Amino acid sequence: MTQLGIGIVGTGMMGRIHADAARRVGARVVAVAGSSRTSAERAVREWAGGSAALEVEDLITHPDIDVVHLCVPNHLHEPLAARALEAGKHVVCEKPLALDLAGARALAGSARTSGLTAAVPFIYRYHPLVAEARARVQAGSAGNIHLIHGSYLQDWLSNPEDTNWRVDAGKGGASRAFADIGSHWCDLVEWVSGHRIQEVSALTKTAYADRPGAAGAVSTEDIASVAFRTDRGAVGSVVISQVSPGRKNRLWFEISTANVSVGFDQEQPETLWVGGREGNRVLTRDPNILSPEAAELSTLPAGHPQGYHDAFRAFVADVYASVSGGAAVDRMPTFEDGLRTAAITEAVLASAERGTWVRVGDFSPALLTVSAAGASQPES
């Protein structure tokens, strides 16, 4: 397999993170653009040695690189992964995938135009035991699931002069907290389930309406508390805060069906909780008595750690493969992934200010818009 070009477009942990996972899995880093000429040569010296500093336009028309990713502000996502896939280049783009819905969907229309891979690293999917969970709950002998549940908490913002760019709706969209790790919740419980959130109930909280470097007032939520009901019958609700002191990023969530639960923390990976009537355990990954999916993730012995790293080099084969030519790999997630937890975004901050539930579109394969609760309607 010829070796692919990447382009790295953003220099903060992120831009870090995916020039690791790309060299891990073989592909060249050619290039790196940043907010600034410095910031990229910096980034070159530091993390991707070999590779050039590029403006943005140069490096998204650079004849050598087959996949840009995109690592950049919010604000940035949707006028980038645009001219890339008009540029024919495959794409991989941070969440959320665009400030907005409309934005959303337009990416994900190009991208299923273009017949380019355009993915959203949605890399909680790729730990090992989120693959036997989701075996777990979806096996016939499983029975309906009844609730799914969960949080994910960070505490980054919890003290009042903590700042980021994400606090400014301009750069970070209406949303944030929810935009930003729920979308990753949502993903993942959908992923593990086969359920689709339907209808939600939310109440958001800004904790801090006044953030050092803030333009104004903030106006997006540090908290947001959010029931749901689901497509196939279950119920649940999931609380999402980055203003929780002592979590750093346990984004956790447990599934029960009628003969089992299973639980998962993103914070202790190599452990899965499963329940039953009869007794508990606690199953360590052993990729001798995983299913065949969760195996095939396990790369090492057990006993030996994974984690994010290895979580996201996993995801970004997946793409690289589908770059190359490769079967389309199930759980890869894609634009349209990105586009789905836009809509629920979108339907968590209308039922937050309605004070009513709402139901969330189904954007896929028809497009739908958000309405109040009752039937969604047909985009006009």
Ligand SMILES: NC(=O)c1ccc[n+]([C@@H]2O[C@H](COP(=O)([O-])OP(=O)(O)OC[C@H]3O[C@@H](n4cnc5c(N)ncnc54)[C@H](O)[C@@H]3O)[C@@H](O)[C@H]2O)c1
Second form
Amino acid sequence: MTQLGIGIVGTGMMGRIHADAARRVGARVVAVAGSSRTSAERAVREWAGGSAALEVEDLITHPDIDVVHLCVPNHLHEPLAARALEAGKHVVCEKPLALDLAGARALAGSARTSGLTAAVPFIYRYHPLVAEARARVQAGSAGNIHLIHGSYLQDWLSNPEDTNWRVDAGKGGASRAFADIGSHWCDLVEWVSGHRIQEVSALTKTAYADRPGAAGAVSTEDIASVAFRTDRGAVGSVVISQVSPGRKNRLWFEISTANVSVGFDQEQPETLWVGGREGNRVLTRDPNILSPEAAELSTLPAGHPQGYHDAFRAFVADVYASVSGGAAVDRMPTFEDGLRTAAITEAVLASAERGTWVRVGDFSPALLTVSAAGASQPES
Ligand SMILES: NC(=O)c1ccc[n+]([C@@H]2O[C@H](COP(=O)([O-])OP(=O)(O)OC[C@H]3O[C@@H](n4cnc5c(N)ncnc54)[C@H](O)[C@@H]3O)[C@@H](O)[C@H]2O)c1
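Cool, the form predicted alone is there; where's the form predicted in complex with the ligand?
Complete assembly follows, chain above in first position.
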């Protein structure tokens, strides 16, 4: 396989993680670009040695770059991803895919037309024990899924003086906490369960209307509490918060079928709780006893902990395999998945504003809409 050339736009936390994963998979980081030439040069010095520091447009059109990774604030995702696709580059674009549903729909449409690989790093799919959870709840013996619930809690905005570009709706989008981390949770439980969140009833709260650097009162939510029904008859709920003291990156879900429950905590990714009427187990990652899907993602033997970087590497490996072989790998999250979570986010905001249940648009790309839900019952 010829070595792929990579361009990284964004020199913050995620730029560095993308570059690290790209190298671990055997690609060459040809260039980085940031908000200024100075920040790009600093990245080259600190973690992108051997790369060139370029302006964004020069990076996107660079002949040696096959894949452009966009690791920039949310308002830049749509214009830069559209530009990279137009320039014929494969794209990895961070979540949320765009500031709103219309932007995500436009990008997914451009990606579809281009035939290029267009991926979104919903990387929690790549923890081996998430794959194990999926294999167990979707096994024929598991029975119907009745209940999906959980939370994604962080504390990095829990003081009123905490701030970030995400707090500005112009850069982060109309939804903050839900688009930022709720999107990960929804993608993950839909991937594991095979169900689609179909109708939502949401409450949101902005804990602090005044934050430093915000242009006026903060309009985006710190907390979302969402009840939902799925297309295949399950019910569920999720609490999303960026103001929960003590919780750092606690993505947790539990899924109950007729015969088994599974519980996964992203902060303890080497274990999976498996519940049954005859007893419960805390399964430790051991490729010798896992399903083939989970064993495949186990790159280290049991007792040698894997984590976030490994999940990221596995995601990037799928993306580059798609780029090199032309066929998308089924588990690889694409712009279609970014579009899907944008539709859920829009339904959550609409529900919170109207105080009613709202139906998530039909996930046919051409038909994707958000409309007020009637008292309809999902099919089981
Ligand atoms: N998939 C995940 O697990 C995950 C985790 C965290 C963040 N993210 C996403 O990654 C993206 C970046 O987040 P982050 O935490 O790295 O942010 P960050 O603030 O650490 O970095 C953002 C970078 O964008 C650069 N930038 C700003 N304006 C620019 C411009 N006009 N042109 C070029 N570069 C510019 C900045 O220089 C900075 O280096 C966000 O969309 C976020 O939602 C994803």
